[in-house]
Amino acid sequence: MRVPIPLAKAWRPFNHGPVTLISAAHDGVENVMAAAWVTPLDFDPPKLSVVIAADTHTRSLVEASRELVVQVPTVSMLDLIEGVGSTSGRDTDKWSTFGIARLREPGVAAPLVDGCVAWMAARVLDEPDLAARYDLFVVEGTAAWVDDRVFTDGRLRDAIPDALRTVHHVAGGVYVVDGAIVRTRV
């Protein structure tokens, strides 16, 4: 079940470097894309670095709205990840083409992708040189949620159902699935 987590812990579900989905909305238009280059930058408030290529439809929506949702999909969503990552939203309604169910949250313009295990709504911080030079956006979380079957207190649970494991993109349609959780004694 999707449950809110405190913003001070919202960086945790992204810290293991999973593939993410980025959704954005502006002026009645919504899109979603896959993004492998998302990294936590700060704790409280949580900040992420997000690389969004200049030629993407999602980027135009993010630049116009200055908002987005970053979410963590699962291995069971692999075909969806590959589909939204290799299709342009300028030519295709990805939501209907890939049968993506939207979730809505009050005060969040962009839809959340149903079936993910973590979501962070965020606003774009004013760093125009980074976006122009490197396609890099620094975003600050405004709200966050996790699937409590996967995360507790924003941390991975010891036992995660196989279908809810997250993935890491290697290249050319190749992914690595998260495996066993190990912990230190400290």
Second form
There are 2 protein chains.
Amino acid sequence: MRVPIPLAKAWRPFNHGPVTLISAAHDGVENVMAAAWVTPLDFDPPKLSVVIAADTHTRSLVEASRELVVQVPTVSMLDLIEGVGSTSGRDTDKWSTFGIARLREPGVAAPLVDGCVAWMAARVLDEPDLAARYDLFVVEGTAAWVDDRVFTDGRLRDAIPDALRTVHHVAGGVYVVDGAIVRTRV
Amino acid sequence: MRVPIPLAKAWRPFNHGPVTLISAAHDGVENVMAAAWVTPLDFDPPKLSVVIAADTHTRSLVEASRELVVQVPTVSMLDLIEGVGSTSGRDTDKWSTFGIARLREPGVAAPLVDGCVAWMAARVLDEPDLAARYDLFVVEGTAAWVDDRVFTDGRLRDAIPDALRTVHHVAGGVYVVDGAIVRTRV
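Complement to the form predicted alone: the form predicted in complex with a further copy of the same chain:
Everything in the complex follows now, all chains and molecules, and the chain you saw is the first one.
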């Protein structure tokens, strides 16, 4: 079940480096893309660094609206991840093409992608030089949710149903699925 | 076996978001720390974004020398990762305390940590505002190597010996180990 989590824990679902989906909306247009280069940058308030290539439709929506949702999909969604990562919203309605259900949250312009297991709504901080030089955006969380079957207290559970495991992008359509959880402290 | 890889492929071992070790040297002093917030930022020449907290000894070495080595350790090295991540080089000789063997490369000031499966030697680009605001450093690769039992053509092999799998930091001493490799394209 999708449940809200405190902002102070919103960095946690991104800490292990899973591939993400970025959704954005502006002026009635909504799009979603895949993004592997997403990393926590601070704890509280939570910040993420997010690389969004200059030629993407999502980038134009993010730059216009100054907000986005970053979310963590599962191994069950690999075709969707590849699909939204290899087409452009300029000429493809990704929502219908890939059968993506959108969830709505009050006060959040961008839709949340159904089936994901963690979501952070965020606003874009003012760092135009970073976008110009590195396609890098610094975003600060405004609200966050997790699927409580996967994350507890904001972080990965020890035992996760296989279908809900998160994935990491290796390169060119190859992904590695999360395996065992290991604890170094007792 | 550790083999050099072309710089154009040096981003790949970091693309799936594994935890890393950062080593640095200055004026005869060498240190190593753990860093989870490391992400590719560009392909060729390869760049990484690297978060190094302001109060770390490694940061002072990186800021003085303007170079570092970022490397990817394995699940066999979890005690070492936790050890170098929870002590300071200011009062602990991490090399002897954790029994870390150092490899040397001509032209690279920082030592490479033995037992890792990917290494990128890099220079720090001039972004003082990013360091001050976000503890963020942009580094550009100058040389790279991989263990060819784990990475082929710079990217994760389909089958990796269990002891050499890479790991991702969840939080507080908890890690998730790489599981199965999945291909979305045939």
